[in-house]
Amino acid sequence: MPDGSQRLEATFKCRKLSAYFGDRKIVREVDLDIADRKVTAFMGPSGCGKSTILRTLNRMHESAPDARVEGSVLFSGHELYARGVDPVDVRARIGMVFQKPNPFPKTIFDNVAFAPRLLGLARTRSDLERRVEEALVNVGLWTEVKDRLKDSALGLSGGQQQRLVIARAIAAEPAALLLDEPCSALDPASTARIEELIASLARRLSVVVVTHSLAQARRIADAIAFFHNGEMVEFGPPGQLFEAPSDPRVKDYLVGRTG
């Protein structure tokens, strides 16, 4: 993996990736490519693999008992599946952030300055200060959280803890973020929020993104990948998507007939 100096073009090639739970099968035979510094969205039905799949790419999915993966993942230009290669070091540069907030129960403070204790990354505490304010400007939380960087994390609301987890995740620099529905449980205001601190984001990161709702993917996405029952049956953009789908099974989920 890069060690992040010198940041190389942070693009995903997947070929013929596969994952299993066990005999299962959930992900078959994947060919894609996702651009750098752009919005990528995963889209399907409930259980289509979508959510499997973005797990593949920062090697979260093998943590699950009889979890296995098969194929090639190449993230700019390293294959992340060799030998020898640390899934904590890729999930290091390839951060994730789930559904459901999950900061941990800890300060405001500790929890940004996780990573950057973790990795080494701040040498002395007026670096690991800069690090956690710039991390919380950079998701817009700095103003709201300043003078309660001591409390508990646990204290926020949804929509300020779910933004406190990406600033968690961007404060290890990675060259990729990995975002599993990260608006599900939001209300429409704090999920305006996420979508423009996405945005934001893409500007300097790989985004990958697993979402239902089809409105969002219309507002964020540069690319959308459509999977079905593990396979992805269509890739392009939201208008090419949306208004003219080649598959007829992305043409049943937009008119709600599966889902």
The other form holds:
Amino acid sequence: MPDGSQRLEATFKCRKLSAYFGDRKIVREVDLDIADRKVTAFMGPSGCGKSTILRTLNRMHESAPDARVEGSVLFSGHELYARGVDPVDVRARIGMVFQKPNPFPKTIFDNVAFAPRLLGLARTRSDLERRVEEALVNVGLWTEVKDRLKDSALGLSGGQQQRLVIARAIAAEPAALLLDEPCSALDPASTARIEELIASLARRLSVVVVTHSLAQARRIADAIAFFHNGEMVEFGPPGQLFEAPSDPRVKDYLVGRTG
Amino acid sequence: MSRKSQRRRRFAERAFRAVATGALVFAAGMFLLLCAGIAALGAEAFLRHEARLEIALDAAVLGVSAQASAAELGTADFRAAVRRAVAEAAAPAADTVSEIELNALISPGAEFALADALSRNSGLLGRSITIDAPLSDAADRYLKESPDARGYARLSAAQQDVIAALKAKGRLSRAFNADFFASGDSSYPELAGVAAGFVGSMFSVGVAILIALPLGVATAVFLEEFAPKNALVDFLEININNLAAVPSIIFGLLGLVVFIIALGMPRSAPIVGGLVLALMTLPTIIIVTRSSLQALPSSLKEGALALGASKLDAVLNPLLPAAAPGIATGVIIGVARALGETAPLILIGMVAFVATPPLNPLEPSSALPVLVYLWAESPETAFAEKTAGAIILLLVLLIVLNGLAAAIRRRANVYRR
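Could you present the same protein in the form predicted in complex with the partner chain, rather than the form predicted on its own shown above?
Expanding to the full complex; the earlier chain stays at the top.
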């Protein structure tokens, strides 16, 4: 794994990537290139494997029992599934945010400080405080919580919690951020804030978002990968995918016949 | 039709509520009755009657020479001096009383106090000192029981006259019984105390927590997060669950065979008691730790793993802290059970008569519940109040423990909403 000393091209190259739960093949031989500092959206009907393929990108998939992966993922040119690569290191470099906000039952400060403490990023207390502030500023939460950093994170609203866990993820200084339907549990106003945040994050790191919402994908995505039954059936910029989809399954989905 | 079924359902709900409320009230009433009963009986254990006596330490009465050495003072007849002091104080009622009857009114504690005072200051010989001598158990019970219910008071008419005379002269007082807390066991009920049992229980439970808590939590974490899923682990799990249901006396037998006979550890010692209680508490701690960990949302662990935490990192933080309230509750339930456990301690010899509290877990000791057991089967009626007193102390300890558990839960709840 590359270290974080200099900014790398945070690109993913998936080749013949397959993922299983036991004998069930959830992702089927996917070839996919994800560009650096862009927002890539994964779409498709429920159960199409889009969340699973997202979880193969930081080796979270195999944390579930019976889960296994075949094929190859090159991240910045380094094979994530090479022998000797520790999934723990991969996850420290490629952050992940889940569908349901999952702040730890700790203070707001301790939530954001979790990764810097764990990974030993901060040398001093003031450095730690600076990192926490920076992460909270980046997600636009600082002015809302700066006076109650010592309060429980569980007292925040759903939208605030989701921005908090994004702050927690970027405090680990990842090169890429994977978001699994980050807005599906949020109201429209909170969704809009998260979308703005995703756009601003993409200026510094690669962002991959799983989403159900066509409108959201159209608003935020630089590229869209469309999945169906574990296969990637279409990949391209949103304009092309929405205006002239080449695959009939995508057309069905867009007009609401499936999904 | 639907209206009728609705009425029926409403009636069922009201009936259920009424029955449940009744059950609650009944349970609360029974509990209050128990508390009141124990408190009424046990409160007497904390008080005792004392007689203010002016005792002449006359060499002739004591049967020693005027310049007696320490060794000679050891043979002095302090009882005679006490007897004389009582006879003088209660004169003339004491004239008709025999020596034996007089002896039976004042506790030997007075003689011990005199011997103690003389050994510290031999210059007292030939002078007189005033002490508050504890009454014997028979005299104490006689005074504590109401005049119309003195069925158990075994005082002769002449002894009753002496007590009445002492009372009339204002010599008798009700005092706090410090011996009950400061002394070890004694065959004289008025001198018997819970100190040896209390200290022994604290040592035993301390050893048990020190061993069972880290071992139990670590075992639970291993089984929950790290152990492979196979037949051997399943077999282990079933056995751990079964261990929680094994009668505690079996653990006592195990302690006797393994720790005392095989490993040669000291008999009657709190360290062995603690080990046995640890074995007994271990399954409880393992089970509650596992269920507390299982009760956490999986998103907590995923969140930590996604930030680059290893499995062990995630367990140490945030999983164990989040599970801590549940674990603490379970540990305290286990400890409370261990604190009240008698049978296994009897098997490893902690049932011995222990007059001095142990200074460390290796010294012979008793335990609070064992004291209750010992005293409850003593023939002297005065031990009944001691038994109740020891039970009160045990209950207070349990309430403190439960309060602690509640406080831990409340503190943790700040972050759980």
